[in-house]
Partner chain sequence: MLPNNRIKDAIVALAGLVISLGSIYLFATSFTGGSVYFSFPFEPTAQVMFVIEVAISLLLLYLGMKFKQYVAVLLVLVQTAITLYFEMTMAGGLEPVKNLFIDEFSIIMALIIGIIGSLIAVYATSYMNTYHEHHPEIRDRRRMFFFVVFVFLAAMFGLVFSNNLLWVFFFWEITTLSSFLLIGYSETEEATNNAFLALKLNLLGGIAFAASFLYLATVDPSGGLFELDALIASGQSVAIIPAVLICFAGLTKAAQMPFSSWLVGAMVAPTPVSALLHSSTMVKAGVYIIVRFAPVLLGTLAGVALGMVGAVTFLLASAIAISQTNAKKVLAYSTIANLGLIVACASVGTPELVWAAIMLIIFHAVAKSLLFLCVGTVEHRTGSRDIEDMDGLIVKFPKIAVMIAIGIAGMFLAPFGMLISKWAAIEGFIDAPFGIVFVTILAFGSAVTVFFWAKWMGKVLSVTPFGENLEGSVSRGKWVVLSSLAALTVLAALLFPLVSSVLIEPYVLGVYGETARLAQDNIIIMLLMILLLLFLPLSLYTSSKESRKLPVYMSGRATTPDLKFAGSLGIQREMTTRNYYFDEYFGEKKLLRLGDPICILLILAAAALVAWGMSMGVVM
Amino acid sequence: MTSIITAIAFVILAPILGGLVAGIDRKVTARMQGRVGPPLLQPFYDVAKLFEKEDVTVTPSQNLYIIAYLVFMVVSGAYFFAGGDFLLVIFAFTLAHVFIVLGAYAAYSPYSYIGAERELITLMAYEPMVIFTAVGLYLVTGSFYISEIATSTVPAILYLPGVFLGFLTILTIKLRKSPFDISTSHHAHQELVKGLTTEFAGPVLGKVEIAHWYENVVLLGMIYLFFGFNPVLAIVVIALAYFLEIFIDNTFSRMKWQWTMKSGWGVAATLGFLNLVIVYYFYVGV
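With the form predicted alone in mind, please provide coordinates for the chain only.
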């Protein structure tokens, strides 16, 4: 019963929390750039305006793919906060991204086509580290279930510092922050215009934005799992981690796609893998 309540709470509250996080992101970014910035609730105003516009799509399948993207993002998040199997959450999460890539391909636009290809590159870059995160948490808590990992008294962060650093590295890729905003970006400096979302407009783009809010809440929830033994500390670390992402976003210029692969596999996955080997032999006792 508790899992159903938390899943429903996620479906209702995640867009509110995700929109507020986006508003804080814009506000802090503006301050770092010496501007006042938009109101905190500006992301909600923007999405509301999108839903008031005419529903224009290049092909009918675009809308279908984006609805599937939003639905799978909501389902994966609801299952995550209901305490479900981490591996199934990752599967649904990945499937959601496949649908947005298909939506971009369906537009037959060179900008969205290149954005879709780059989104697939980022998917390949961060996916191994996401799997390593699930395996690492399993090794120290003995379960793949989110409910058991989150309530475990084992201080996972003490056993998985390399996995955590690797996850923070791919978090920059997952949040599409500079220097890894190669597929799309909320900044205006991209040569791809909006890349992946160039041909999305009106209510379709509104659904994409809401899906991003759901996605961000799930990603921040994954950080919690490393500090589940101390909820207060977990919330503080989540806030610091997101501030770090904003700082990186406003400090580094965008890199080529090759660096996304090098960071995802060469740095993050290597850190995670070495940490797993150490935990496997010295903690699990094999």
The other form holds:
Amino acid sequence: MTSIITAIAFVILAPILGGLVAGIDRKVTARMQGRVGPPLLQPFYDVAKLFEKEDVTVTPSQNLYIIAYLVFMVVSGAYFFAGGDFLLVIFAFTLAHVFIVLGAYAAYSPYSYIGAERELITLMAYEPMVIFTAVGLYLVTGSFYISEIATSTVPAILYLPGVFLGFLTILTIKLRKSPFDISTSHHAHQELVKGLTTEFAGPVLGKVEIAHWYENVVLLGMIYLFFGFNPVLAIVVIALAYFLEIFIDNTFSRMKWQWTMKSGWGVAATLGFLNLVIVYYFYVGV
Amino acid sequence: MLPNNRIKDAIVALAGLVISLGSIYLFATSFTGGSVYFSFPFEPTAQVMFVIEVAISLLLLYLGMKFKQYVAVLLVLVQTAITLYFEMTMAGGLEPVKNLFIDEFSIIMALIIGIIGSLIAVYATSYMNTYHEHHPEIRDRRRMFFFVVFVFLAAMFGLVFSNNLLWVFFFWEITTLSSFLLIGYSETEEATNNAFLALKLNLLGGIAFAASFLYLATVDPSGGLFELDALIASGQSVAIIPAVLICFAGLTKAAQMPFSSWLVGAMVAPTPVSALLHSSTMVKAGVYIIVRFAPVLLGTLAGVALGMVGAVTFLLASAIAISQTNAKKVLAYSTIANLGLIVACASVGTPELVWAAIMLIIFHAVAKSLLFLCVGTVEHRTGSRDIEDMDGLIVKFPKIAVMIAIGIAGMFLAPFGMLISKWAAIEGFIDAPFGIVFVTILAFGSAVTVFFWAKWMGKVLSVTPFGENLEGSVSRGKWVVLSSLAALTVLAALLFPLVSSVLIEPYVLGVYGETARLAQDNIIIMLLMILLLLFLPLSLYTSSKESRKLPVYMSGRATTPDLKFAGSLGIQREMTTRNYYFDEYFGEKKLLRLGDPICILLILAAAALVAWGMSMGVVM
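Okay, that one was the form predicted alone. Can I see the form predicted in complex with its partner chain too?
Then the entire complex follows, led off by the chain already shown.
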């Protein structure tokens, strides 16, 4: 049921793909703001430079937490691309996230502490909708296994439009896009120092960045699951969805954490829940 | 009698050892045996029990009058009246034969009671010594304390091995009495009030339990239905009424809303008592009996209604835990929440959910006892049980902080125990009636759970640049207990496939004729994750070059090493951090005002459904 080859392919290719996506993101963002923007490969140069910098920390335990963060990000993603159980993938991602949060707490710094607390808020905000996504896909395709969901011939999107919209909403939170980038941000102009990542520097920060690339690839992979019946369409939708996220990122300024909570839980409780109830009672899986 | 504390402590330790070895021996000798019934003579035992029950009632009446707790007195009178009426008019012809039994579920419970219960008792010896040093104003009643603790454990054993419902009830009432005495140990006004609160709410359950006997004796005067296995096998049309009554008693004992207040109040007791109540005794008796009746509740609307009580309790109690800064209170609400989840699983009652419920019972017992005892130790050393005072615990008490982290991880993180069960519960509920509502509640509840545990964990693990190691002052006996429980938390996660295949699956198979388990490749991934977690700390030692240490970013302010800086007007300020508690959203009062009425309505709905179903001749 699970495939080691796709998992290995993910481990090797995801950082390349994730870095490219980050490069495109910066380019498109720059164009939206009327700038030329950095070269496409700039994210790779940045990370390479981070690894050349001196290794400075507030406390050595930070390194440990960030290694754990990266390792579990890779493991969870690999299990996703191996075709494993969606729910286990979700829980493994939560574990990875808790590690970066602990790394931020460990520094005992006012800025990273605030960032850690806010990261937990975002975690709480998107978690129900992520579980709903897994549940919705299970109801439609009859399996929790990514391998079976992805290869299912059922046009999941037709049954799960509400769940899909809900997922797009929390995708904005998960990608740390404005208006929900409350824990840390790529945009300097609206950042409280650097939130969650304030106290990470050099190679440690490089690892955080790579873990983020891995995560983004998995998140985009989750969009694929709604369109598994037609791979070409799936890739088109992924591209459109990411463009939409960049667009939202550039048109909204950061909102308060309450707004993040309300958005995350709101879409889960309305769009997600209603959609699930309809599928649950009117459509019994194939 | 025994002047020397050392001797007393040694006796407790020895007794604990005997009990735990006994339960392990029981497991080793009988786990392959399936259900075995024993026809222990009924009549003489029943008379002894009756005498003890009357004595307990008189004691409670006396205490109730003494402390002017007239509601408690009234409840004792009602319950005694029911049991007396039953004994006088109905009990004569009853001759249950199979009074005692062992099956896989009893063995699991016995292992929990035997091992965790004894570890807590051993910890209590050294805890109570310190407790009385710190509180000279409290009367030293340690003899009574340890006597009641062991009576408590004995009653729990009796409860899980009794097949005769009258005996189950007898032990049930002893656990109520024991917890009453232990909660009131310090004899302060608050302790006494909270003890009576626990007593009153549990008596409500006791009355419902006793009422089921009137029904059972009317349906079958020969007393055959008083045998638990016979009652469960007798079919839903006969068993649903006693099942709902007894499960109601289970709800009170498992501190579900609207009865949750007694367990929160119980934290006035010395910490080992809390650990005992929350992990291996009392509340576990409540969910034990509901899990037993799961096959009767399966497929009934009444079962769904009771399950909803559990689900609502799970969600709201988890949310309340966010707003609490008192560590023991957070633990209390998390217990209530987890029991809610167990109740939800057991009341809906499909094989998958019963599997998940038993897993939850095991994992919760281990991790929660560890957490309580760690918090108790911290409180004795620092004088505070407030989470806000736990900054830099990893610096002051590195080992205890790691143990707290293990306990917390055990409560909510993959690949540890509780998460496995939550996950199994989600998969189980999807295919159950009204499953989508349960899954929704679970999805929100688990998000909330992540938040309150992770922020506590972060607090404990934050490395403050000040503070010194104070750990040397913790006694050796405590270390033995704490490290055993920490090891058990990890072992439970490593060995759960074994526990499942040796004990839980045979039990579920025996009850339902089919069984449930997690898929093999998922188990492998989980074990890999645990191994990864265990090896990660090694990377600290292998990193070749030491990274340079810098102080934290303080906006360029001149800051002293203990993070003080010159604020405006030259006043020296200290950098402090505080967690979010969101009292305005997740406040205790606010959510209880929401949860209590909902749960009361649900319980009434369950009762109405059963009554209506009876009048229509169907099982609702």
